[in-house]
Amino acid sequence: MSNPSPTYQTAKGFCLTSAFWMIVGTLMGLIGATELVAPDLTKNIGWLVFGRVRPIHINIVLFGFVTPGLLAAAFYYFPRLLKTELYSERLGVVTVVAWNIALVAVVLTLMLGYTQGREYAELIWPIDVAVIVVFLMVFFNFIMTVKQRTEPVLYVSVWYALAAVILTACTYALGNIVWRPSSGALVGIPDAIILWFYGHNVFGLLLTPLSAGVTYYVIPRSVRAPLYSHTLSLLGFWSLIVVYTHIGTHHLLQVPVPTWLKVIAIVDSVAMVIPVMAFLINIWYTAKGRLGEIHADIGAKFVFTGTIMYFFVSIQGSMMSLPDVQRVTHFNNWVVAHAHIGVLGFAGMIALGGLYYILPKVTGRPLYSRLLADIQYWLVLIVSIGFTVVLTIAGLIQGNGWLNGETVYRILPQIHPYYVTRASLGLILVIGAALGFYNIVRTLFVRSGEAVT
């Protein structure tokens, strides 16, 4: 590189960003969970009602948790895959300040009662528009930096960050209505179709090209082996930006939205296998007969246990587009196990291993306790994989009653048991976090321990 001491200043604070909010994000989650099982705990405390810790919940998690991990690996693969500096430090720094002022802000407005009322897109305009501004200050920093490179080839992490942060400048213009600043919605079925256009790709153009830019980074290098296919790690890239964009609608089958764009979401769903697969083969084929050295490294070991997670959450998702299928699953908890281990067990564990796994080369010294981050590692797997059967028994159980006539109220006591559970792993996850925190601290801030080449 021409910068024989990079500062890696942006990688350091997207980390400490993710840190952070990954404890309140879990938090808001445990409270509503909570809540669930006891409405009266919160009762008349107006900032904590459900309404307004589940959207703060989700949001937080999102573009709190998991997103800031994913750009601080990729903050630190970029000059590296590209053999130059980061275009801008500086302006990495402001991004990673101006970042925080929103999720600040974010949980604020939303105690507050402050929300558009659609669901993944509750943000009022101007926080709107900020998230837009920095997502824009990535892109710059990221292309920038492509234009200065002295390696000719482009590996296909770049393609994956470059198009995630672009396209979701995008999709989340388009699916906030940012056109309509006093309103923030259209009206009906328009409305619907353009929100799960956006709701759907915060995960399809977001997390999954940053998770899979990361995985395609850390896999390779801590196996020590070349990528398995170039070609067919482009095939996945290309095949996820055809694909997923359009199967957002598999959430208004129930709808009258037109049935062209209902056909085309659901074989799109399903044709999902390909980007899918492409990836899975690519990255085990990398890692065949090496799983030693990934379990060796902290890092790799969650990244990889995040594409273990990812082909179920894939698999699950082609399956629930189905018609047949949806008439059981959708609705209820089924789905909210569907996004748990998407977001945590897929997205989350590859944002953490990426975090473990740049911090002791941005700091030149060891992770402060491999053992505290194999508890948070163990806490966070038994979580993931907790939610997703507790919540699709209680999903299957909803379901079913509803379809068998069953009324809600008939229903609730049924899946009490697991809605405790729910949130006794959700205390657990709350745990994970503040151990991460602690680690990632002190791994960034004390200057002990020997350096690391």
Second form
Amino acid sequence: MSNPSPTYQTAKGFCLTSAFWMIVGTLMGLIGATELVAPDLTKNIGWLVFGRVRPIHINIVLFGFVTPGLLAAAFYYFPRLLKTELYSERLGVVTVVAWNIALVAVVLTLMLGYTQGREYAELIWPIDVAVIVVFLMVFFNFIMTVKQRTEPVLYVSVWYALAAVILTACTYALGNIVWRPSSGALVGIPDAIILWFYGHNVFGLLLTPLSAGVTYYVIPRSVRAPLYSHTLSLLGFWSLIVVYTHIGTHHLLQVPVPTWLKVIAIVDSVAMVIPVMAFLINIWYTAKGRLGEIHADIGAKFVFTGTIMYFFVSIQGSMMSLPDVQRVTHFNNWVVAHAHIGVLGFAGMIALGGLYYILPKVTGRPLYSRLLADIQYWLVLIVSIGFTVVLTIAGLIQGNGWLNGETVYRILPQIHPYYVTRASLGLILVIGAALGFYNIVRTLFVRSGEAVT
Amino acid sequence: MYFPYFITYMSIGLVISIVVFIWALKNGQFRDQQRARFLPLEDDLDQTAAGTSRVSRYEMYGLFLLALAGLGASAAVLIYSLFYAP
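The form predicted together with the partner chain, contrasted with the form predicted on its own above:
Starting with the chain above, the whole complex follows.
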């Protein structure tokens, strides 16, 4: 390293951001889930109605919890893999502050009812601009660090992180129709196409590459073995870029969008097997015979579990793009289960893994409590699996209902127990988030324990 | 045109991807892949790893069972959907 004592202020800032907003994001999810079983609970509290709580939950989990967690690790591994200093730690800290201001604005505006009303693209224009600006700030810091590198070869994690950040800045601008500030929307079918292109990519082209980047860094280091194949990892990266960018229309197979677009979306959704398996084979072969090391490192344990979830969510994703499968799985809680495996089980797990992996390195001290982190691991894992099971069952009941022409009110009592279970699992997750926040704050701010050499 | 924004984005994305790919090719990013495998390890290594305990083996079994349950559920839905496809 050219800098013997980097401060990692940006990485620390994103760690704290992720840990704090995980509590807020999951709490909003819990409130929303509770309202689905007890609608009168928040009666007459306008800023807490389901229609406001749900977008807050989604946006905060995406931009408040998971993305900053993954970026924290990226801001740690960028200088190390490129054998240089971060281009500007000050710019990084400014980015963290701006990011948090934007998140506060997200919560306040959505609670006050300021929304553009498009699913996943609810945020109003000024916040849209703020989101794009912070992503560009991160990209600028990354690309300038790349420019001043002393290591000529870009490791695959660097490729993934760069692509995630710049693609998201573009996707966000386009998907939120930023050139139309008043509505943030087109009209009719073109708007649906662009919205679902955005809705899929804002998760897929942000969380997936960032998570892959963290995994490609953490797993070889924690098992102390070289990556199984760097060539295979680059094949996975480039195939992801080729096939993942235009699969969003698989959300619109029941809609009169052009058939060629549906065909592209379905074919590329199935073709996602290539980058997914390239990534998983690479990681699992790297870890083969070294699971003891993974268990010994709480960060690697989170990350490795995230890769298992990635397998499931990706196989599901490819399956769900098939029209016959969608007849059962679309427009019901199956999709919600899929989203929770993806965002919580895969990307959320890896974000937490990245945090726990880098925390001892950036602070120079061991984690405050390995036990608390282990408890959080099991809580998050149980909740991820639990969400998947109960929401999949609820989705199948609903899907079966649609398929057989059953009326909605006759289905609702059947899914009630699963909604109650979902809310209880949400409570467990909030507890897990609070434990994690406490652990991370203690690690960052309380000087205790011995220094890590 | 019916969906100009989508086609514009795809075209811009494709052009940028190709330009970056060509840059990577000319810049030698695809050479020396054997050394690239070791890049994360070139830094100072962490503390020595702890061995596998009995508890961690149980954890592994637990994860394996959960994984099997998830795979089973997914397979069941696929079979169900295809079986009932009109």
